[in-house]
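Let's start with one chain on its own, the form predicted on its own, as structure tokens.
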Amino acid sequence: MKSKELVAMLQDFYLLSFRGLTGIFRRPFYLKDTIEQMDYAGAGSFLIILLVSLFIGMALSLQLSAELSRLGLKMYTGKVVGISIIREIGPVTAALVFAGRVGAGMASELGSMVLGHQVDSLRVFGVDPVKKLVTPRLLSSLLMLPALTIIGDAVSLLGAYYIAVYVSHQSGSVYWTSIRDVLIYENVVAGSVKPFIFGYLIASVSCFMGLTTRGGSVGLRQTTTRAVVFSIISIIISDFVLTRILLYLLGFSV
């Protein structure tokens, strides 16, 4: 891809994501479309994130219990698990699952509408495609991903509790006391900000890829693949940047 084409693509992406975000506050409000997208993004992803979060929490607790027991620090399993899940693993895991399911669905759906000339039909009837198609998907991601992340974190902590108590034979009261100790302002803020950014990035990237689909069924396949790949890359990069910024703002020394 030439440099001019790359700059033009980035410009179109930033304009689309900005217009989609500002469309939340402008009439008309497509409430029905937003509720449908929330159901698809939230309820449709609930069981997947539940299952993935459960086993990630169990695997993390099992590994940490084994390593910390060698150092005689098994009682710190709950604290390390809590910080890891709340600050990093929980938000990133939920975002990756969300990108793989919801992001791919958004891209393929919008791509099919472009190839079927439904987007052009909206323009003919005077309907703004960004307001009608992008804004409801963006808003649903901003609302559903943080909610799914909170649920996923809770399930991960429960899975870690099961391993710590019934497999590693630790004290349940010590475990939950450790979890309560890590639920401080700094950790909660760090774990709560990221899902909003991830949701915005996933929806923006997926909608942009979908609306720029060209080339029939082969182009649609490439669009869906690119949406997932670029969403994952943006999640990983933004996670590092956000972690660095939040550590600085919240006063943690590195």
Contents of the next structure:
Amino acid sequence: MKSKELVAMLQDFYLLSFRGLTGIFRRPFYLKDTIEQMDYAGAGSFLIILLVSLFIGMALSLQLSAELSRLGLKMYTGKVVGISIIREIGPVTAALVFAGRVGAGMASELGSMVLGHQVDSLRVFGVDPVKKLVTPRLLSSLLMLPALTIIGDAVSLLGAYYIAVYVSHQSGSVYWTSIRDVLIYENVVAGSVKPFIFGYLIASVSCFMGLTTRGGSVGLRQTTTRAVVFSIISIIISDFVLTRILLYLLGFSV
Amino acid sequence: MILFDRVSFSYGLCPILDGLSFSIGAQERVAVLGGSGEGKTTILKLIMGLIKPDSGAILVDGEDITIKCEAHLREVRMKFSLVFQEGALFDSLSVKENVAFCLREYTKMSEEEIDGRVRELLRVVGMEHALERMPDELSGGMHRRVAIARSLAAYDPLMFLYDEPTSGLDPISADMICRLILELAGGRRGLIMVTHKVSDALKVADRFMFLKAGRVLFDGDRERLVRSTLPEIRMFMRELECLSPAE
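What would the structure be for the form predicted together with its partner chain, rather than the form predicted on its own?
Time for the whole complex; same chain goes first.
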């Protein structure tokens, strides 16, 4: 891709994501579309988030218990698992699953609408496609990903509890006390800011890719792939940047 | 009503229209003929302001629409009714909801009023029986008819634009669509029909434009079209010769 095209594409992306976001505060409000998208993104992703979070929590607890018991520090399993899940692994895991399921769905749905001239039809009828299609998806991601992350965190901690208590034979009360100690303001803020940013990025990237689809079924395949790949890359990079900023703002020393 | 003044357009590096100029009056019935990739659909999209030309001016009622922003193009678009190839119905909505789309978007009609208007429009196109069906349950001809009903829902257009309305349809459905197009135009509204089927073009239009290499190769009435000796047009006219029992 030429540098001029890349700059033009980035400009279009920023404009779309900005207009999609400001659309939340501008009439008309497509409440029905937003609720439909929330159902698809939230309720539809619920089971897969539960499953992935449960096994990630269990695997993490297993790894840490094995390593910490060699150092004689098994009682810290809950604390380390809690910090890892709440601050880092929970938000990133939920976002990656969300990108794979919801992001790909958004891109392919919008791409298919572009190829079937449905987006042009909206414009012909004087309906702003950004307001009608992008804003509800953006809003639903902004609301649903944080909710799914909180649920995923809770399930991960339960999975980790099961391994810590029934496999690693640790005290359940010590585990929950450690978790409660971890649930301080700084950790909760660090873990709950990220999903909002991730949700915004996933929806923006996926909608942009969908609305710029060209070239039939091959183009649609490329669109979906790009949406997932670029969403994942943006999640991973923004996670590092956010972690750095949040650690600084919340007064953690590195 | 519509004036193209030296309009050029290309998709990336592929030129489609090359200094195209023509004008169409508000009550004319025009068929735009030409092979695939000659820019027939592009002309309709340019008239609606869905794409911008690389150069040249497009005037609708004297106003250059190429310099208008998206918000101001709505007024221009309301003068036309565009029916896309294969209908472009919203596939997540039922037939009823597709036709009601613009009514919900732009009017404050009650549910009963919307229901009545949708039934009336579907009756015009002979689709009142498919009210609750989804687009993927409709045939190609039904798709086009519902799309025509939808395009009439919100406002009264001055001119109809049809993109390949009969392509891929059996002769009976194609004939039904042609008759519907003529009925809707009546004597007071113009139409532009983009097609590569000469037989259908002859049923609805009285002026014919033939595109070749991004320019108008032929522009004339039925008689001139039939008598044309241009090889490209003769090739298209063979379709008619095949249809004629005398031949």
